[in-house]
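Only one chain is included here, represented as structure tokens and corresponding to the form predicted alone.
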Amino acid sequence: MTITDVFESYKSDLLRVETQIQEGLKSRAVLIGQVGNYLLGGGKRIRPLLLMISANLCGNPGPQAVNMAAMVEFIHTASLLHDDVVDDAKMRRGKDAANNIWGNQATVLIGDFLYSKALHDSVKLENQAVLESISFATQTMSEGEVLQLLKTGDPDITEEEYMEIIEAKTAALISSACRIGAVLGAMPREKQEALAGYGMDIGRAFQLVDDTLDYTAREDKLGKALGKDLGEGKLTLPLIHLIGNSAPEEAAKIRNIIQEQSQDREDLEYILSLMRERRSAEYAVGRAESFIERAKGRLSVFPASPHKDALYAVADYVIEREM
């Protein structure tokens, strides 16, 4: 099973996803739906799709599945107008970034909007475990910001201050949507967190890879310029292992090209050169193989059916793609 056969047997439940997002969309504040259509048209959706894949695994796909998928694709396109602000970002997904066209007050605003639409409509579901869930991702996340932010332009991070950043910022929002489908479906404690886990190993993989096609992918496919997160302060994985795997007048240069406010081509092509002699990418995407697998074998206490197949397929094109 490929991710395009998962995506086309989910077809009917994401349509569902779709018209809880439109429905959620509509306001007296026009402009809610304006920025919420230009970003939420771009999305691949692999969170509601987790979500309704669980919700079918654990026999519960109905209407508070549709919901909460609705609300999880909210909360991170929220968190994604928020990281733009942020990081002054002018691309997102090919296009130009919803605060370069509507400004920062307009974008901040409407993320604080899907935020608590979000919140709100997980409330009304009136399930303490589903509230307690997605409210703990939302609130993880933003600390992942925060730690995100004070380990900006710092070289001498440690990889696990990478991970613990990645957990909180990818990795527990996924984690939520898959425990979210185990909750509607009145799982036992053990099938909750072995979806939880699994999203967790899902979210941090889906993270690794992604901060490894900033250094590896051809641009037109990245949808933005290659070496962005350098640009911006951000010490990924295959940056942290290069550091750590340098010479030590190597590793200076290194770290003066971080400290530096902007950074040319040169700059770039130099720290890509070291990243191809020391197999940082590798190294960085065999971690991301790592959760994976783990990621799989918590499968474990679910019978075989299609929608478990479809869950390692997931597992799967999260290591595939573009690689």
Given for the second form:
Number of protein chains: 2
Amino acid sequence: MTITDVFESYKSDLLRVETQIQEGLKSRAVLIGQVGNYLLGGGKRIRPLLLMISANLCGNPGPQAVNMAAMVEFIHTASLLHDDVVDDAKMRRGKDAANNIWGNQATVLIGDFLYSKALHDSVKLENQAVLESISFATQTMSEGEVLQLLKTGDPDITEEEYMEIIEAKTAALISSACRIGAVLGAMPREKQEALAGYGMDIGRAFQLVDDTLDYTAREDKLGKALGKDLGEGKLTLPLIHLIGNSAPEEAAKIRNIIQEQSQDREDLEYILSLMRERRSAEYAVGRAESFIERAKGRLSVFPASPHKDALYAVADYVIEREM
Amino acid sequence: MTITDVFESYKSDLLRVETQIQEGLKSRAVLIGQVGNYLLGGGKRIRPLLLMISANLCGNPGPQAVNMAAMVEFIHTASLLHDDVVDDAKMRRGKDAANNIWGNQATVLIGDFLYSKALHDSVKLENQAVLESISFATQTMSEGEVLQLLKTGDPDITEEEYMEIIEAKTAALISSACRIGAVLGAMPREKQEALAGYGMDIGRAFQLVDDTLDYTAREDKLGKALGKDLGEGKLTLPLIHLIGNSAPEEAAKIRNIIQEQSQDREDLEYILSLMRERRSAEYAVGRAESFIERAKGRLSVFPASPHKDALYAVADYVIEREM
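For comparison with the form predicted alone, would you give the structure of this protein in the form predicted in complex with a further copy of the same chain?
After this comes the whole thing, all chains and molecules, with the earlier chain placed first.
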């Protein structure tokens, strides 16, 4: 089963989610719909997909699951909008970043609208455990973003600190999407935790792969410039690995490059060639692979089913995309 | 009873709120506490005060009320942080604006943290009606901010549109603070609505007075420059009134001033002197006064009590401060 097969299998569920997303963007303020549509248009819908697979696996892919799948995508989109302001991004998903078109003002405020709309609509479901999960994930994400900011440009960041950041900013919401499917299916605690754990692990792997692609992808496929994280002072695992596996004079040169206001092509080439030599990308991907294996293992509490196969396929996709 | 007496009467309640605020600012990310403390330090705590008076009036000023009073202040503070980024503010409450010290990045992200923390902590209370109220208010606020942005620099904004904006961006949260006191006291619907309506009306008056002070206050008392709204293209009631009560050539000049990139002292003086002549500030304050009267009238469903007196005193304070 490939990821294309998976999207095909859940096509009707995802169409229901799209309708819900459109519904949610209706507001007195027309700009909300415009910006929302622009940004929401480019998404792969991985989080809604995971929520719907999880809900199907747990026997309740009803309107509440569809609603929460849309809300999870709203929260994800809000975080992208605010990220773009924070990073002063030029491109997002191969298009101009929203802040580049509508300015920081609209981008901040529409992000706020999407966050608050998602939480308000979640409240309407009157399901305490769902609310607990989604509001905790949202808080964790924002804490992760602040932690990341605090570590910006810090060449002494440890692998442990890096993991803490990606768990908070990326994995928590994916985990919540998977958990909500189980909660809506009224699964026992053990199965809720299994799906939440699966989501955490593929979330970790997802960000690890993303961060590695920033050094290894082809720029036309990535939809943004290579070495973007380096330029923004975001120290991700490939670079952390490289610093830890460099001779003192190499490490000193890398630290200098990190602390420069803007790196030139030569700086990036130096780092890329050293990364190839020290196999830093392979190290980061290896970590991602072990999370994917663990994620799959967590599903052993569920009997074999097409939905379980779909979760396996998503896990494989996370690691295989564009590498 | 003056506002000072009111703050004195609810001193112990407000101290409990302060403790809760400090508790809420604890995070793995130390910056959150720093920025939070800096900004939260300058607030008058009008919203927590209203929630605690309302909770006392309705017989349940317990830990849940204290918790929600802190959360309402978090949401208010988050909106100030994002406002400062949106307005590119230099000053706030007589101090440097947060974005001027920590940059837009931290300001956006810590605003997100305060929002999401407040909603997550509210979820923990497991009170559906409280959650409904606070999450609706938060969504309404963000919608109001977008509406305001859409009307920036538009000299054709109507009084009705202006009222819609201030109801959403300011009055909704104050109304929610008052309603939550009634909900926690398990009051019948009629009394919940009375307090929510009281909050809406004093919220409307509060913003009307604020917007008028921007043209009439002494700069040293205002803690920011006079005519700030004009400079930001925010058309508030005094200016809307003035445009509607000007001769064609005056109106044309005012429109030109509004559309300039930056107004000089002479532009401001022109508008101020015309406002004095046409009594535009008096008009806006008159509107505020009528909301204050209506707010007080709504409390008739409650028997006389010191808590009701306190709500009257807060209403009077809203209109009397610094005018």
